[in-house]
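Have a look below at one chain only, the form predicted alone, in structure tokens format.
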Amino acid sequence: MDTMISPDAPVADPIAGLPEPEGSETEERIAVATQWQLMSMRFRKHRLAMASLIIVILFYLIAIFANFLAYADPFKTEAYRSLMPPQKVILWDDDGFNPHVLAVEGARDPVSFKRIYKTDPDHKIPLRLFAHGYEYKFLGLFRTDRHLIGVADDAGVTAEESIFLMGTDLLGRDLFSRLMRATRISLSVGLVGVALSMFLGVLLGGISGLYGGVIDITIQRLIEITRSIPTIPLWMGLAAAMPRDWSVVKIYFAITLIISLIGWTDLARVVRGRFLSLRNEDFVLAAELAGAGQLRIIFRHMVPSFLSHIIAAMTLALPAMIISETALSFLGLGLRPPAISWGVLLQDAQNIQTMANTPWLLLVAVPVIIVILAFNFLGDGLRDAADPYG
């Protein structure tokens, strides 16, 4: 008697005589997936890289909405609140949930003559979301004075006079608000610098690998010369060449250009190696026979074939760019006041006395460490995911 087979029954393996494994559907999906789909699936399994991606996105959101998050004018100075320690935010009191800070009063120590600060437990300053503060241009579109946090309208004081979540610097400027603005500058320098270095690396590395011969030798010797120059003396020389009367905007673009001119060499060598292996492929020869120009062959046909590797390399290059700007500004060779960057803020923490008396000035180093680690873990995850067959 013939046995009826249900159409929903698992298909038998004709070789082993066993049902097909349950994971066959996943294997089939992987077999027909594109390169980007394979990269996405493998990247999502990298938990550390996924967490780092969230951290990086949060930092760039902070950079975009820096003025909205900063409750005080980052440039406003007040001598009477110089080197004020961070305030504690109190969420609950006898009335229940009531976010507030305690008012701070400054005085002069009669023995050491140092300025000291005491909190007044009887003077509570309530905090509110979306409170009024200093005026700014939101995303460059319209002017507003709304900020994420601030004091209540009936408190009788302003946020600039009463809230110091991370303390103040030597000139009495609010450190938290300055850190928000510094995040925008430092992250944008890294992003713009990576974009410029990526363009130079892909262009010169592609030309070197595609043409070969004298052009290849010339570009490779240029890379070796650039990499052989000590970084710090090169930065010092280029920084000294910048006029002292330049505006903050000019110095910003000059520093970005300097970092880009130094950071393109690694990517250029990677691109050259890939081009050497691809230039004799059929799709490149077909593009040449169709009359495509060399730049079109580089950017339209060859670069997309290993774009995932370029993205991974750029993600790993971003922290190096950020560290370069921070180091330059920390040494006084990069951005200078009134510009605000992580390196400029860390200039106030260059001595042992700072660590002993005003340790809160070192809090600026915390976001630097976090974002550098996040970019490195993100780059590692992208690099592993870029080779889905590995």
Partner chain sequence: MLSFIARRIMLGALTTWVISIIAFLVILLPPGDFVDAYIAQLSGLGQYVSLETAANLREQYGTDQPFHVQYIKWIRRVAHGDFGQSLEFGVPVADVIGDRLWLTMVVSLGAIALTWGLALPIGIYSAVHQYSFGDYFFTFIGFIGLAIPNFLLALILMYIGFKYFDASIGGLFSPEYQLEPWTWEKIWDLIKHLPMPVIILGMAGTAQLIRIMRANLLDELRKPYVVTARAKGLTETRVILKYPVRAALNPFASTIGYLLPFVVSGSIIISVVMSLPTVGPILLRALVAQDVYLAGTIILMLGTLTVIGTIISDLLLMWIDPRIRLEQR
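Between two forms, the rigid core is the largest collection of C-alphas that superpose within 1.5 Å. Numbering follows the first chain given and starts at 1. Computed from a predicted model, the values in this text were never measured in an experiment. What changes on going to the form predicted together with the partner chain:
- The Cα shift for F299 between the two forms, taken after rigid core superposition, is 2 angstroms or larger.
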Given for the second form:
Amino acid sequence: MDTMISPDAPVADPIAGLPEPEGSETEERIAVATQWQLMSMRFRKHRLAMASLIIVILFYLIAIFANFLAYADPFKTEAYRSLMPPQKVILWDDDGFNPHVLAVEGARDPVSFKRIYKTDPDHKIPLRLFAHGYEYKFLGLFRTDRHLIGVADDAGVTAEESIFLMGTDLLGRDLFSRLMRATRISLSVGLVGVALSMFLGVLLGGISGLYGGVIDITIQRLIEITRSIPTIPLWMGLAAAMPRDWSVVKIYFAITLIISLIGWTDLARVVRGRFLSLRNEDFVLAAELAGAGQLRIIFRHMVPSFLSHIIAAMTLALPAMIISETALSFLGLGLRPPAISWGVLLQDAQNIQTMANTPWLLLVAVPVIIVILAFNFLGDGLRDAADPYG
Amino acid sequence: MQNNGLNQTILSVRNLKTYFFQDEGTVKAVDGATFDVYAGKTLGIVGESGCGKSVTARSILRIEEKPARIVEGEITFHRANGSVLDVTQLEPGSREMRAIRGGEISLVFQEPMTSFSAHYTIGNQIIEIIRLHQSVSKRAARAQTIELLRKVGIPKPERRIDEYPFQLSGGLRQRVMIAMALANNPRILIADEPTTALDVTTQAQILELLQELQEQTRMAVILITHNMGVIAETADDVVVMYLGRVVETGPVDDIFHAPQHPYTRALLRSIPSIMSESRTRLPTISGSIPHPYNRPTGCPFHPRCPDFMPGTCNRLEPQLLPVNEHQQVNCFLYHEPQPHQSNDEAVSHE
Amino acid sequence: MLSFIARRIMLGALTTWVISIIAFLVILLPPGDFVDAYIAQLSGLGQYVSLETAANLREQYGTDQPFHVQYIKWIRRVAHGDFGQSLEFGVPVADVIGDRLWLTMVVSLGAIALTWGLALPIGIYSAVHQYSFGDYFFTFIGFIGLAIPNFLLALILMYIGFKYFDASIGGLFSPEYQLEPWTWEKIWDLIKHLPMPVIILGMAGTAQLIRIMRANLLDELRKPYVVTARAKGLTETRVILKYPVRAALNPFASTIGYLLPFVVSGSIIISVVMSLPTVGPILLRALVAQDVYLAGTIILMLGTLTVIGTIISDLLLMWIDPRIRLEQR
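Taking the form predicted alone as the starting point, write out the structure of the form predicted together with the partner chain.
Then the entire complex follows, led off by the chain already shown.
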């Protein structure tokens, strides 16, 4: 794409009647590097994709350590803390470095009946690292109540009562802590969904590309049909048909299944295309002539040569999955409370009145946008690295 | 070389250098090409892929593309109206250059398959070039187009004119391409590997057609090819190129019967011949074309040259100088290194 | 060419059939049967439902029979224009949907028009000026457009409109026209309200199409016929517009095949956020309230219209491309 070599640029190409001379030194040097080394070399040149990779890793770290990063119980409701605006963290005061927040007093406005909050400049609540908070199981291994940040124990207040980095929702739950948990759910829905659609895509695409004929035509038509249907109304219908009394876990898997039904067609097309083009490659023919079995040809020779493409296609499919889950949950048809996902959180910001009064509820949109951007850049970089000429 | 009517120069290229400036380095695709083109004559430019033949052709038309740039040299063109100008001094997009391109110098391409747009009829594409350079009505241009198609031997041109390129065979398509190139009676026709993509019989027909047309119109033809056989059949004069340089020039008979440069000799030896004894290996040129980013110092051919003279060929750059009254050769076998050609100069080119 | 048309229409029919099955699944899947729910609703309104009526209804909807019988009965009724009753509204489904289906299509087609209108020139610019500042700029904007889910974009724009411009940007009509019959003034009012939803809906598609156009054109620009065109002495602008752009246009235009379903999908969510009088909010309401015939009908109709739209665009495309048009078989 970036290097335009003239049709006449010198390449080892013999003129008519001249047999091929032996390869030049440069060619030999390149031939020594493996495909993965070449890919990572090309990928590292792509700075935006590298930055995106770091962002994606950070987000998955958040998902893994959600409970550690949260400081308040994401399910604990508190009527007196309803719809509090975000608090400012003050890092320095007269005594030097002393990170703290100011205590907040709530009262009901006698005229508008809204709760209004006032900060008390004299009442400082100092912040501490690794403070005590609610109890949880760290990585599912052991119980602890330590969190990355929290208030000092000696201040006489509990964390969930005193810091609200991103404000609270209508029921007085801490938005920051909820966001941490939502990240875990939303990102894992994407992963599970991609894994499922990957399974479908590789299976159907592989069968289609490998066997050809009637099977290929049938699967091709299936893909075309799936792609020409407006998906959201259909999945909305299926999602709405889920029984109301299902458990959160059941709904979670049903939703990921529905979402993965959206994503498999692209992967299937990629896989099929690869199979078709590889089937005619010389090295596959060579393996066949050498007497290798079909399974061996597929897994030893063909799959390694398009694995990189599949990884890139998966990375590009992930954001679509995340958006789908967020959209369905946002409409109230996906995950439902008490489950927490980005879509569930955004549901609170659905109506313009609440948005106008409590704009911080819209902050949830920020991680959604960042993650999706990062996945797109990362996928693009991977695709370029996997296939610099495609 | 005098303007005695027979050998009238229309185009002379002097020390042309066209380089590709890429992130990975500079490719000297054409590095000092020098030759003349005479009216009514065919100049054959021959060399392996990557020797800079096509880039030379494009430089003459000033359609060298983005990373490529003419860095040095002159291309003097004698226009139909009598004026003489240096094409390298014109802006590629200027009105004058566009009038020359397709009007006075036209191009026939290697790939008849992809050189036409599949979205327009051949009539549309030929009428376009006529109306671009002549002020004639659509109807007149159409009549001219049919006439042109007939001239290049297309059967039923009145019907073929409304067909799309993909409806024609490769040979017909190449004839249409030639018709398009002839549309404005150019002074020079550049044919860039015009027969490479065709089968052998069609090749011969196309070459014959080119020669016929040339006799009728007295235009000059620059025939670019890697095929020595094509050169032998059609060219009057020959330019042999290697790695962007002209290594030898001369009349076709001298080149074939008394090749001077070691590269020309090697090239000729590697042509299979009916006369050669069966079951013998064809001689090849040892080694391979160097990578574009690391050209050899001195004479670019020295690593593959059977007559390599250490200390001279790999350090000094030879020049294109006459060896007899017809031929010019770029080799130290024939002339001593010039005193002003110091090693420093050779290195500074790298 | 005829076989192409036949194949295309066959595929369309097949797709519509699959859609109808899914729509019917949406009708059947919720627990309980429709007749029970309908009778319960009528009794709730104080109407007496005789056993005879109930039996008639059961017979009509075939609730006791196997899936395929019920499906065929439903399709037969649909073919006669009887889409069933809306439980929620207590009127026939067709009356509830009314103009909303057409408004959905107007918004979707508007978004597609905008998408093409923007993506084409920007894509050409980006390809011709590859790696220029403008190219990077549009690539960046395009990525943002791709990355922000359109319902979030709608939310954010509505918030900005509300907060800084004091304007509500929801809806498709001014209040005074909402219940009016169709007049030229009402149409004009609609046109004035269209840009915002259309822009929001078109963002993601535009971003995608810019990338497609750019990539296609970059491929075409490297082809020999471009050099041929240059060698004719044409101006660079004309070379590019007449030849490579024309060639890149085909794959570009064929994107309507998946653009239309994509946009119709998006319009559902956006309509809910922006409270547009399209089928979106009604569909959501019907799904939440399990108003099965309303939901099923909307899904069926949206799907079918999309399929028809795709077929029409495919046939037009085929007509444009001489290679397919002239294929004799």
